[in-house]
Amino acid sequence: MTGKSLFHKIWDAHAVRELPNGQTQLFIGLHLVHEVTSPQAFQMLRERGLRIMHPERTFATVDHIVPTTSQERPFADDMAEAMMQELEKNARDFGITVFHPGSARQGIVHVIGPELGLTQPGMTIACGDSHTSTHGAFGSVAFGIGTSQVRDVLATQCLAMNRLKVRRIEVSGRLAPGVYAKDVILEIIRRLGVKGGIGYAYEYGGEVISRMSMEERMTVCNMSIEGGARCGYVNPDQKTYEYIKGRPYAPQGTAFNRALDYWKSIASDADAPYDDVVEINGSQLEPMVTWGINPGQAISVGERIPKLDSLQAAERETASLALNHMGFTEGDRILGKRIDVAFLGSCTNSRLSDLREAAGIVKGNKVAKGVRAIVVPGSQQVRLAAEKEGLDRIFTDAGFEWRYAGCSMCLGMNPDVLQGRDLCASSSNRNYIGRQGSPTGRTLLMSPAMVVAAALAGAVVDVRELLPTSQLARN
């Protein structure tokens, strides 16, 4: 008998029925909502006189629009305050839990889900945000949905979906010092393309993935959507179970032991078939930087920006547009490009381990003159933990701004935006035109370590030249 992948095990366990159009009616185990994509969905429920099917499976937070300089209420931004009030009203009216700034649990939805123990192996998870794929790091099938689908999940706890193919991405070897999870996923997207994952779930495995912490795995899964995949996941293991144990919403006592038996059973079987297998030698990877206007337009820090005639014909038009927007020339080095802004944050890279790694590079140094540098923890709990370790003082002593939790400069939906032609070194996930709030602003995606290194130098540099001895020996 042929084995099954984790994806197919979870899909089959949550399938309510097959619909006449060939889609599956899929039960959703956990529904996460935030202030941007949920108001219209709640209004549609009111218009139809509907209630939430399973309010105990729905949790809300505020992240996209929340200001990060001060979270005192009312917010200084009238629009943000109005959206916050609307979310709180919907939570009261429909009986769901909301993690507002006064709860001490507020933060980016894809940060607080795991840290509160809401995210668990074997789940189907949905949220009105494309980076819901983050939760796949725990061995769940997690995907972003649109507002009308948010309404459907609220009303029925189900979604109609097409079954995906599964691509196994095997990353072998060991990462060299100065190479991080962000570099791994940028290399995967560069190789497979921003549309390469359409119709697929990505299963990440291999020695590099196995050695990663849970927070590093979240970074990889987070950007699955940038590669076109509907979701990405890692099979659960002992690291997964240890991370979850004891968290507020995790099973407790004997219930945890029962859950553990299920979690172990849903990992992909050794003989599971895959629709495609991709192998990458992680030992050969180097720090990555994007040079263009999508995450697939990336090179290692020592490479030159590709020449148009070296690209496939289908890529040249976008590449030409990217060069024009970025003000770069084909064949240029990315190394040494002057930056105006450095942003450390987002649902991709704003967790405690990201801040620790970056602080180890920043300590004792100063932000370059003329560079605006900000650090935005992914949640209130991350912020508090970082402050207990003194990481905030390391950053502020160096000239970084230390902020409150939120999505911040990842996207232009709050006061943290680029100005004019600013060039930003960013640990976020998207470098699309206008993504960071300015239609002419420019974004270079890179790891948190590379971001702070650029902030200190005032330009793109190879972080490996700045690593202290302790970090050089980490592998």
Contents of the next structure:
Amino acid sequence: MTGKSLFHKIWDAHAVRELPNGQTQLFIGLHLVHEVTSPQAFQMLRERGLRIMHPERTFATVDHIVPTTSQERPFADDMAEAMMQELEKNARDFGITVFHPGSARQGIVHVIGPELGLTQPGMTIACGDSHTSTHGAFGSVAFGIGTSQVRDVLATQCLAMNRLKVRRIEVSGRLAPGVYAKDVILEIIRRLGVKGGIGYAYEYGGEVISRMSMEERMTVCNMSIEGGARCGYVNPDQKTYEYIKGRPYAPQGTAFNRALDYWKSIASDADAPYDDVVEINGSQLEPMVTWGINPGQAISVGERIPKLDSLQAAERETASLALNHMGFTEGDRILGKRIDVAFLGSCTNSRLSDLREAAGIVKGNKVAKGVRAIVVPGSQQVRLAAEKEGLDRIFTDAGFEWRYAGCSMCLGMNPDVLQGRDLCASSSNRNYIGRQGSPTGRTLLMSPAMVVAAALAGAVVDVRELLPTSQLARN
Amino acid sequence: MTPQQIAAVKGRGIVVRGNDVDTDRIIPARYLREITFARMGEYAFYDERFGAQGKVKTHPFNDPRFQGASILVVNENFGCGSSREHAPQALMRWGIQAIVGESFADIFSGNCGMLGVPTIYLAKPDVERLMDFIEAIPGAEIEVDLEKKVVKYGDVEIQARINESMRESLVKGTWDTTSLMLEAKDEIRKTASALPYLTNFVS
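Same protein, different condition: the form predicted alone was shown, now please give the form predicted in complex with its partner chain.
Starting with the chain above, the whole complex follows.
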């Protein structure tokens, strides 16, 4: 008998039944809710007189619209305050837990789920946010969904879905100093394309992935959706179990040992078949930077922006639009592009290890004149932990702003936005036109280390030239 | 709530060209700052339609020839990016009832299905010909026939692809998944009771 992949094991364990249209009614074990994509869903429940089927499996927080300069209520932004109040009202009316601003548990939904131990191997997880794929780092199957599907999960604890195919992405070798999880996923998306993952779940494995910390794995899984894959995951291992142990919502005491049996059982079997396998040599990767208007338009920092005639016909039109929006010329170097803003944050790269790595580069240096640089921790817990280590001082001494937790400048729906044609070095996940709040604003995606290096230089630089010698020695 | 049966969509076409049109372009995030979908139609493609101080730009959604259109024709990977249902809501509330294209992002087409807006696939040359036709004869009627899986315009009839689950749900009027899935309460309970993490890992 052939083995099964984690995706199919979890799918089969959560399949309630086949629907008449051939889709699967899939049970969702954990539902995370935020302020922007949920109010309409709660309203639909009210209109139909429905309750939440599993309020104890539903957790809410506020991240997209919250200001990051102050969390004092009422928020200065009336609309943010209104959305916050709506979420609080819905949580009260329907009996679900909210992690409030100021509660020390608030933060970006994809940072706090793992941090609180809510995210565990072998679960199905859904949230009205495409970056829900992040939770796959723990060996769960996690889907971003729309608001009508949020309604479905609230009312039925289920989603109607078509089963996905599974692509195994094997990253071999070892990453060189200055090359990070962000570079790995940007390379994967460059290679497979922003639509290469449509219809697939991505399973990440290989030596590079095995060696990664849980936080690095989250960065990789987070951007699965940027490659078109609705979910991405890593098989759970000892690092996964150790990360979860002792967290507030983790199984406690003897239940933890029993949990291990389940978690180990759902990992992909050695002989699991895959619909596709892709191999990438991680040892050859370099720091990556995007030059265009989607995350697939990336090059390594030393490369030149591609010439249009070197691209396939289907890519040429988007590339041409990208060059026009970015104000770049084909064949240009990305190195040396002057930046206006540096943003370190987002559900992709705002965890403690990201801040530590960045602080190591910032220490004793100054942000370049004319650059607006902000650091936005992914959660209040990350903020507190970073402050305990003195990272906040390293950043503020250098001229970075040190903020409260939220999505901030990743998506331009709170006060943190680009102005005019600002060029932003950003550790976030999307460089779409207008993404960071200014219709003409421009985004360069890169690792946190590359972002702070750019902030210090005032331009895109190769972070490998700034790395502390201690780190170079470590590898 | 009993959703209607959608066997076909007939109406005028409108073309938005380009691959990888993401949901931030369909509706910028700053227009998500509302607790209902009611006004989303006004924001469809906002930054592509309006410049600074509301200056009107050239865009098919602003073009008088395409007002009242209900069938949107697009290229590859339409609707990629954010899961915001605000994107299909904006298109639907502007008047779009069906979208024909080369391909669609997974979450986007799933959201469309939830709203009763079919996403229909045509091969690239067929999409290009349909786009050219609509731009040449803006008022002409286009028909998307979900039962026969064809797109008809002028004297042309092209075989189309559509996700079979979506087609079945729309044609039979069973696309209200909440009601449908609530019918299986006992099975839901049974599945949940077999999940180790819902039973404190006691098997």
